[in-house]
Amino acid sequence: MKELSFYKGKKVLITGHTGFKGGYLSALLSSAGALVTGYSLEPPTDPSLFELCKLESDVDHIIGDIRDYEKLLKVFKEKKPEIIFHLAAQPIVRTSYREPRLTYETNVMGTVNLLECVRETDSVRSVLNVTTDKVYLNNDEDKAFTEDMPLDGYDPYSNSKSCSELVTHSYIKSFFSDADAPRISTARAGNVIGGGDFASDRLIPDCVRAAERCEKVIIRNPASTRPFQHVLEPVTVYADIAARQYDEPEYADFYNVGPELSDVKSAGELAEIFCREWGDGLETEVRNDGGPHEASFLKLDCAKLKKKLGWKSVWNVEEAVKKTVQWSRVYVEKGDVRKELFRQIEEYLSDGKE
């Protein structure tokens, strides 16, 4: 991995940094001194990991909607980003079912906006679209998705940003295929987890309301594989195209940013690891809903990452649920949050060297 030492003084805007990745990114760049601008709605949850945690103090904070042209092309202007993570993004699938328009809005036209913000902003040299695991053609076989396999969401979320994808593609295609044009990437990563996440429809934060009521885990498909990863994993990944990226050309490409393929866990099996780690009799209960299609298996082949970047996991699964019940238990007892969450960082990056 590249030292984040690179993005000391470097001016970076995040969109979405007040989202969960978002602010994990926001905290982590801003800790290693870039000059952080975040560009994004308010916090999408009640309470929020960006608002526990104080992370305002750390970013140039701006409320803006990506489907704002207007508004975000002057913050380009004004703050003349040289780096790029673009985060902002409707997320939840079920979301998608119940206001496609506003998923497909928010997802392709909010990428569309960024990337004309880029041709129209001489600053930016490296730019990071973060898409999904989700944007792939996914037939619930029992294999791994590799780059080159097609794009094809089905949910209006999944497929979304299939087309966010398609986008970036024929952005780069078209307008930035010259020698001293910006570089551009995209990371499809896996299903994150990590303290702070309170978003509805979601199995972690599911399991940390029902252990902060004293109530049963309900699980809607205990049997749905997802490649689950601490939140730290792919966000130093972003960190890390980017800035290679930045002074090297070869490493603009599109990737898979997931854990290792003995980390690939049923939702049942995540589910019982958290119960194990949080203690206190905590039990899971099967309800199926009856809810909206969802993918029922899907595997991420990460060989690119780990060739090209040299790229290895720090925390297996079971360790990133440990962090994420440590987070969440000082959270319940209304402890130092923002403590909590540097303090993690640092040693996620100290178990990184080791």
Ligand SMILES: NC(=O)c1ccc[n+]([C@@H]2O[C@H](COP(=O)([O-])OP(=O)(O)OC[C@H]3O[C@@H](n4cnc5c(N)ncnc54)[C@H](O)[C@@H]3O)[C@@H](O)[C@H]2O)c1
The other form holds:
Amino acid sequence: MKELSFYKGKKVLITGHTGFKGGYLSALLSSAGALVTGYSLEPPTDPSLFELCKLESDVDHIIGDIRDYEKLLKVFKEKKPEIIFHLAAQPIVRTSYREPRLTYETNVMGTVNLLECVRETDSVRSVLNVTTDKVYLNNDEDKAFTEDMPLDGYDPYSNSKSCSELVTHSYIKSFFSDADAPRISTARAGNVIGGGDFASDRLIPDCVRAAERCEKVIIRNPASTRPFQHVLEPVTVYADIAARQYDEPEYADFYNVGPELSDVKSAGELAEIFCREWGDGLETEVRNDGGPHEASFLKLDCAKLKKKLGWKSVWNVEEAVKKTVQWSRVYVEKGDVRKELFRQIEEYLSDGKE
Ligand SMILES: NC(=O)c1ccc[n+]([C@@H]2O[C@H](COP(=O)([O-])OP(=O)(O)OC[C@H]3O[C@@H](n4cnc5c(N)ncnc54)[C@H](O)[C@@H]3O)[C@@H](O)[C@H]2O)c1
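To complete the pair, please output the form predicted in complex with the ligand; the form predicted alone was given just before.
Once more the chain from above appears, this time first in line as the rest of the complex follows.
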């Protein structure tokens, strides 16, 4: 991994900085000395990692809609960012079934607006578009996706992210193919876990809510397998890709970002690990609520990431759950969650060096 000191004094723009991943990325880069501007709607949950950890003090915090091209362009012109991380999105599968138009407007036109602003702003040198492992055509076969497989997500969320990928590919070919053009990558990450995710309809936040209320953890699809990893794993990969392509264009590419295949777990297994780690007799209960289609199998082949970036996972899935429980315990006991967030970032970076 490129040294994070690369970011010292660099002007970075993060869209979606008030969200779960965006919060971790903002904390990581601002602690490395980057000058971070964040552009997002208000935090998507209450409570939120962003507010609990007072991350507003670490970034130049701008509330704005990614669908508002004029406002976004004004921010680009004023802040003159060099490095862009695009995370702003409607990221929940079930919400996308209820609100497909909002999902496509945010995730597809949001990407178009962002890339138009890149075109209109000379300062930009490196862009990373954060999509998802759900971008692939998934026939529920038990095989790992490689980056060259067809992009055709099933539900509106997954499909909007496939479209976001395709928009990015077209912009690269049409507008950013010159040697001195901004370097652009996409990163297709798996499900992430970590302290401070309060989203509804996600497994680990459901576990924390159940633990808080001393209730059973209800699992909808216990057999669904997902590549779960700690949020700091993809977030440090994002930082690495953006830094490397800033200096060397050959790193601009499309990357799967996921755990070792041995860390691909079913939802039921993950919830059991969580319950064991939490203690206090916490238990799971399977209750299928007949919800909309969600893929049963999802595995990523991350050979490209390993080969090109020399990437290795730092925390396996058990470790990731442990850190999530540690942060969530501090939260439930009304402790200093900001301190715990930055302590875990330090710990992750130091474990990575070992
Ligand atoms: N959490 C995961 O497991 C996971 C897995 C793969 C990919 N991703 C991707 O990572 C990114 C971040 O996900 P997250 O889990 O942090 O989600 P999140 O819901 O916590 O955060 C989403 C962020 O986007 C912002 N946002 C939403 N609509 C917006 C709009 N119209 N204009 C401006 N900002 C808007 C929100 O305010 C928030 O800051 C998303 O692009 C998501 O698709 C997440």
